[in-house]
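Next up: a single chain in structure tokens, the form predicted alone.
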Amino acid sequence: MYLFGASGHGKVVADIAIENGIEITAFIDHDVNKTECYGFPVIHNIIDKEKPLIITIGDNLARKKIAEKIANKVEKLIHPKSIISHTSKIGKGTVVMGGVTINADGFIGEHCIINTNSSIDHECHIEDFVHISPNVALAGNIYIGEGSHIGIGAAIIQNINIGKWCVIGAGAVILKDVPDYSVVVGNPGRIIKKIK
């Protein structure tokens, strides 16, 4: 397997690769300069377009510009030691860390980063290229729009919508629907500005 994403991230990623006995072969990154990485070789370009991949690059953003341009098959990485609903779904390239729990019907598209110790509870929806920072807590049936992402310690309450490309700070508190594109701190969560 191939890991897109040189950095720290990734190395997070190649953790969960070998607790899953995945043989990693390199990691690709466009940054000529870094040749090595925990102990992994760099590649610049993909060499064995047979060969799975996952993007391990932590801004939602770039994970979407990679996805849309590579044509290798792309896998999900699950931690063993989550906990996870024989009832989700967890989408291609998504990846999800140690102490993440997943409850009964969630759903989780592709590219995702579900982080260490998050809490996602019954029926939420979570868009592609979501990142869900540790700790933070989703409370039943919420939805969370494409690329947005929710930051470390940050909690939501049942029933809310958050739009697409959305910024939570850390340690926010949800209480009503957010809209796209908005950037959302405090507790209670209040908007701050828009993304453009």
Ligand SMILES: CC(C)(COP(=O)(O)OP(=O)(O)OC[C@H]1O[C@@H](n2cnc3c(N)ncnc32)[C@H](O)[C@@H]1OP(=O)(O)O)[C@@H](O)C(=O)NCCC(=O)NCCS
Given for the second form:
Amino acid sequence: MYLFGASGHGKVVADIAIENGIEITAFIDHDVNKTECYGFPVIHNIIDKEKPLIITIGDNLARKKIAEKIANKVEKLIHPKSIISHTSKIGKGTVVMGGVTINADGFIGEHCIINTNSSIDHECHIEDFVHISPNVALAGNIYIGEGSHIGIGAAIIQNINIGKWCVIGAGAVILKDVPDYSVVVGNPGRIIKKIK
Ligand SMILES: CC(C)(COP(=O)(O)OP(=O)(O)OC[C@H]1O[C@@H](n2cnc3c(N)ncnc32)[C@H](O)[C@@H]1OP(=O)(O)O)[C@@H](O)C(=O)NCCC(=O)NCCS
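Can you swap the form predicted alone for the form predicted together with the ligand?
Then the entire complex follows, led off by the chain already shown.
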């Protein structure tokens, strides 16, 4: 498997691949100064278009742009020490890290990052290219639009809709719906700006 993005996040994903017994051929990275990452070679172009790949870039928009360009088959990676309901669905290109719980009837889209120890309760619907940071707590029946980033340790109460391409600040507590492109911080969460 190729890991696209020789970064700290890439190293965490590499560990998950190794835990799953998947052989890592190389990292791919546009930075030609990088030649090695986490003991693996870094190459600068995709050599084998048949080889499965996962995009290991934390930035949601960058991940989307690369996903639109690549032709390789995209895999999902799930840490063996995560708890995922058999009724939940997880899209291709998504990585689920250690300690995550995804409860009943969850839907996680493509190319998402479900980061360490986050908790996603029943019937949450998470669109493509979302990043749920470490220790986020999502209550039941939450919708998160495409490309949104939920910051580390944020908490969102049940039945909330978060729009697309939002940023929820670290530690925020979200008690009401958040419109598209909003940056929200604090407890209770308040919009501090819009992303253009
Ligand atoms: C919300 C966030 C994106 C804002 O970043 P920014 O656009 O650079 O904003 P600034 O740092 O200029 O802060 C703007 C104001 O919001 C406040 N603020 C920023 N983040 C905040 C947070 N998480 N909680 C409370 N207030 C916050 C700042 O103190 C500042 O207040 P002021 O205007 O009174 O001085 C960022 O602070 C954040 O929380 N990012 C999440 C990072 C994360 O979770 N990473 C995990 C990766 S795995």
